[in-house]
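Starting off, we have a lone chain in the form predicted alone, written out as structure tokens.
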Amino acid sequence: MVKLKVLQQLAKHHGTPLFVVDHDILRKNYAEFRKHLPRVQAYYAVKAFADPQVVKTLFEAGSSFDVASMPEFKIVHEFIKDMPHKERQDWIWDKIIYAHPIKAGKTLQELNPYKPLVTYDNSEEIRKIKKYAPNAGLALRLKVLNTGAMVELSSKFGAAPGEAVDLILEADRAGLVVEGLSFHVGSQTTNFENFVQAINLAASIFEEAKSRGYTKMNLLDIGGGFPVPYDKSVKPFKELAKKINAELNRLFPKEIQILAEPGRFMVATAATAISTIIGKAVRDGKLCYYIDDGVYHTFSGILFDHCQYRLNAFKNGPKDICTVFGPTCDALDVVSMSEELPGNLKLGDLLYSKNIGAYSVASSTPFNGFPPAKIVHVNK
């Protein structure tokens, strides 16, 4: 994290609300992922924080990219558009996966010239891909357990294991190539057994497909869900990596390409939000602070990501249990009902919140006329 003194200087220069991104931490997180999962190519999930400068830093570090919309695709494409055509086409095939199982026909038409790798999980999607993007390669998304994940995804996406090979063969009969399988164990998964069970399930689907005559699959996408240390209860990433490596090496030969879609893991710890206290009151005997950022802005992850961000003061003093409200006139705009902060803070004092880089400014809106936080990049 950027030093507190520097954060204060940035807030003085730029004003608040402010969102400070430390690119040294982005590079550190990417390096840690590659160190502990050397067989797995990281495809950064752009939706976690779709900022061109973040994409640029990870691109230069060696990352590939998971996109789930055409605007995200175009952000990544900006960094490869100057390559020779053939090299660019190969890069898109090998370095970008369009990992949204349900795509509009118009989206598929836009993707088709790039011969992309896309995910699917049902028969209707096969027919749609055949009609609008016949040049695409496919990865079948499996439904897997999301037990213990902060954000559950399996109720919305994923083919049931019992229908998986039927869907692979159906795509094959349609003249499409199923390159492999994908799954997602749920966002911020602290139950490491989800990965173990999902990898074992994928291996059994590979074997069943071979037994039924389909031998073209050569990749496995183990998705996202790699947990961030928001608190001390989250076990170290290297422990999860050890389990994943053991199962991959046991079940999948070296010629099978393994990829993953870390989003939160790459960006969560790389950003800090800074806000200013704009109001102070005592309501029903409880101290309340009002700040110039809230759940419609940087703290949107409280609503959309089921995440709670701790607030810290730059000043010291005896602490009270406080309520912290956002700036809008909406009663929903509550940052915290139980925050331990100094009770002697004054209007104009600053607060900061760490580990807020994922699914935060990504969901900001200009609701009630309040603008989202200004984004400042610190890139030494």
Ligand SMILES: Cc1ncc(COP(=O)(O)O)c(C=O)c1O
The other form holds:
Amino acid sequence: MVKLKVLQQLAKHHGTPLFVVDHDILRKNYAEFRKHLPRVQAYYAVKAFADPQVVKTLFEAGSSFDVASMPEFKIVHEFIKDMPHKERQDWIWDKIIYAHPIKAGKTLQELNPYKPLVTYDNSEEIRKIKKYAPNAGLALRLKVLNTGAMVELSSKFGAAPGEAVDLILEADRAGLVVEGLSFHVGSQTTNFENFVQAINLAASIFEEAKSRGYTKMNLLDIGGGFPVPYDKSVKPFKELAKKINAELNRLFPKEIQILAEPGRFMVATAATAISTIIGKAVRDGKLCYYIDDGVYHTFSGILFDHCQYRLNAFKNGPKDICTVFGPTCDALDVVSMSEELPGNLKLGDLLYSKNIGAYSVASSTPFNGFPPAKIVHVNK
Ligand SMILES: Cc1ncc(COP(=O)(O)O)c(C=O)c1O
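Next, give the form predicted in complex with the named molecule, keeping in mind that what was shown is the form predicted alone.
Once more the chain from above appears, this time first in line as the rest of the complex follows.
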């Protein structure tokens, strides 16, 4: 994390709310991912923090990208468009997967010229892809266990294991090429068994497809979900990587290309939010601080990402359990109901929250007219 003194200087210079992104940490996270999962090409899930400068740094570090909308696609395409065009028909797949299983027809039409790699999980989507993006390659998204994940995703997406090969054969009959399988074990998955079981399920679908005559699959996309050490209960990434490597090497021959779509893992630890105390009150005997950032803004992850961020003061002092409210008029705008902060903080004092890079400013809104945090990039 950027030194506290530097954070204070940045807040003084730029004002608050402020969102400080440390590119050294982005590079470190990418390097750690590749070091521990050498067989897995990382496609950064842009949705976690769709910032062109973040994309640039990760691109330069060697990353590929998972996008879920045309605006995200365009952010990435800006960087890859000048890459030397390879003869291979699937050149764009080296850098982009469009990994949203449900795509509007118009989106597919726009994607088609790029010969994209897209995910799907149902028959209607096959018909849509055939009609609007016949040049696309397909990856079938499987429904897998999301047990213990902070953000569950399998209730919305994924083909049931029993229908998987039928959907592969249906796409084949439609004249499309299913290149492989994908899954997502749920975001911030601290239950490593989810990955083990999903890889085993994918291997059994590969086998069943082969036994039913389909032999064109050459990739496995193990999705996102790689956990971030928000607290000490999260086991080290290298323990998870060891399990994933063991299963991949046991079940998938070397010629199968392995992809992953880490979002949170790349960006969460790279950003710190700084806010200013703008109000102070005692309500029902409890100390309440009001700050200039809240759940409609940088702390949106409290609602949308089910994530709780700790607040810290730059000043020391005897601590109280207090409530921290955001700046809007909405009573929903609660950053924390029980934060341990010095009770003697004054209006104008600063607070900071670490590890807030993922799914935070990404879903910030302009509600109530309060401006979103200014984003500052350091160590570019
Ligand atoms: C299809 C897909 N891929 C990747 C991700 C990124 O997941 P994470 O941030 O948990 O790594 C998500 C998150 O929702 C997703 O839906």
